[in-house]
Amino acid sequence: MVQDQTWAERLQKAASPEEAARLIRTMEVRGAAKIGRSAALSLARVAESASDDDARKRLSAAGRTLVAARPTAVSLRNAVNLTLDGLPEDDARLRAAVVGRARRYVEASEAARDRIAERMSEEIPDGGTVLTHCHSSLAVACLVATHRSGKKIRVFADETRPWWQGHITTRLLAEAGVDVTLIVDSAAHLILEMEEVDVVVTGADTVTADGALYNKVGTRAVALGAKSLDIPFLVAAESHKFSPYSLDGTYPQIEERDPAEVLSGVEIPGVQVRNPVFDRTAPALVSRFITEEGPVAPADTERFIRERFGTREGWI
């Protein structure tokens, strides 16, 4: 639970929307849950600062802008209408709404992570090999809760060019006494072979109604090599990572950046480049989704996403 000081030290510290979606589009705040925190922190630092006769048109803008910054990533487009929920209050009790509903979505996607951590570390057996993809805040969570349970259990985590965030993940995995190995991206389905790994485990940036899975480009073809080799690979996901807006056939853009990323420096001439930074797994590539809620199937994903969001008037 946030304690009220912590909590106002975070508004103090939280970013304005245009800092807080420049930090989203530059991968200086990264992580989907992370991005979704961040999103409802700064429109809560609006609507303190904000009069009432101008909060609702500051939000809305805020929530635009923060909306923008990353298309694929649902989580803080969910955090901001989560936070802001169509706006509905008049203006006078606006503002304390909003910083309300902030505040239980960063209470709730912690504790969420909390929670999915002890119910991954169950999936996982002792002595047990697991390979990971990129970097995720949650699945580092689960692996060290699972660590920390006792469990002896080896990682093998992939670089993911071209940001390198399994540098990140295998770091943050050797503090916490987790043994870890990095691999190169293309070794992934050798080692999933080689290295017998009992199973994968996964962050997510969006689930959608059908059972989809976006994340991470390459993730896609980790779980290709799984599934081939009978081996169940896991998603890790809050609630919040799953896309109401796909109820109406909404899928997310697969957002491409700068080709420069790629090159690091280096000319090529007369040669093009494509960045992608997400992909699509399919669901029959899935084996399940493990939320705060308990294991959802793909196919039970509709279901989830109707009785956990309801109705989404106002939303943006």
Ligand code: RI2
Second form
Amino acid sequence: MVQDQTWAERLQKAASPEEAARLIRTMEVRGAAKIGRSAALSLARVAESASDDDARKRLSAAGRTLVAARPTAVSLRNAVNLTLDGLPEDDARLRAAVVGRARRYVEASEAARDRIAERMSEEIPDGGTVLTHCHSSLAVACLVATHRSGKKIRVFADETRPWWQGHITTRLLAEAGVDVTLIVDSAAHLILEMEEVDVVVTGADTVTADGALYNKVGTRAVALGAKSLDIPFLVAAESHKFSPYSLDGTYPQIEERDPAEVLSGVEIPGVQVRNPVFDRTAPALVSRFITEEGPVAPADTERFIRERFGTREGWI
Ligand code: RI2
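Coords for the form predicted in complex with this ligand, given the form predicted on its own:
Now the full complex is given, and it begins with the chain already shown.
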């Protein structure tokens, strides 16, 4: 649980919605879970600084600004909607209610990460080899928890172009004492086979009602490789990563970022560049989602989402 002092400090440091949105857009704050938590904190800051008279209007504008920051990770939209959900009609009680909801969101997200790490460490065999893609704070927590449980594991991590999030993953794992090896993205299939990888573990940006996974571009290729070799593909996903909007047919938009990220300073005249940064992995390629509430099979995601999210009245 987040302690009182820590919460007060975090609230004090929380960015304004405009600043939080900028940090999320520029990826100074990144990772689906983290951007959700920073949105909740930013809304709590608005509630703290607003007056009873203007809080409702300011919160609603702030929610829209935050949701628009990045389109693919559903945790951002869920964080805003869950923080602003079912607020009291009474303006005098509104601000405290928002702060309370934001705090519950942040605490639930952090507790979910710890629970998922525990559950995932039961799925990874002692002596096993794992491959991961990108930097997922949840996947890293899972691998560190497995290592700390006393199991000896080896991890291969993709570089993850164009942002090199694999460098973050490998640095964090090495610091925690995990045996970790960095590989280029295109080596993933070969390494899965050559190193007899036991299991692939990734994070999630969004899980939709049809059981598909939206995650960092390249995830699909890794999942296809894993399927071809009969290697289980496990996804660490707190329930905030599941999309209730997909129940209404709204599926994630795949974010395309600046081509300059791909070129990284190199000039190649006459060449077009595309930079889609997420992809969709079909349900048939996912073995199961490991959530704080237990494993969820792709075929069960619609039921899980219906049970987890309520009426969603007035949601953005
Ligand atoms: P956690 C990241 O997106 C990656 O796609 C990663 O798998 C996902 O968020 C989930 O990360 P980006 O922000 O929530 O690097 O597990 O574009 O930290």
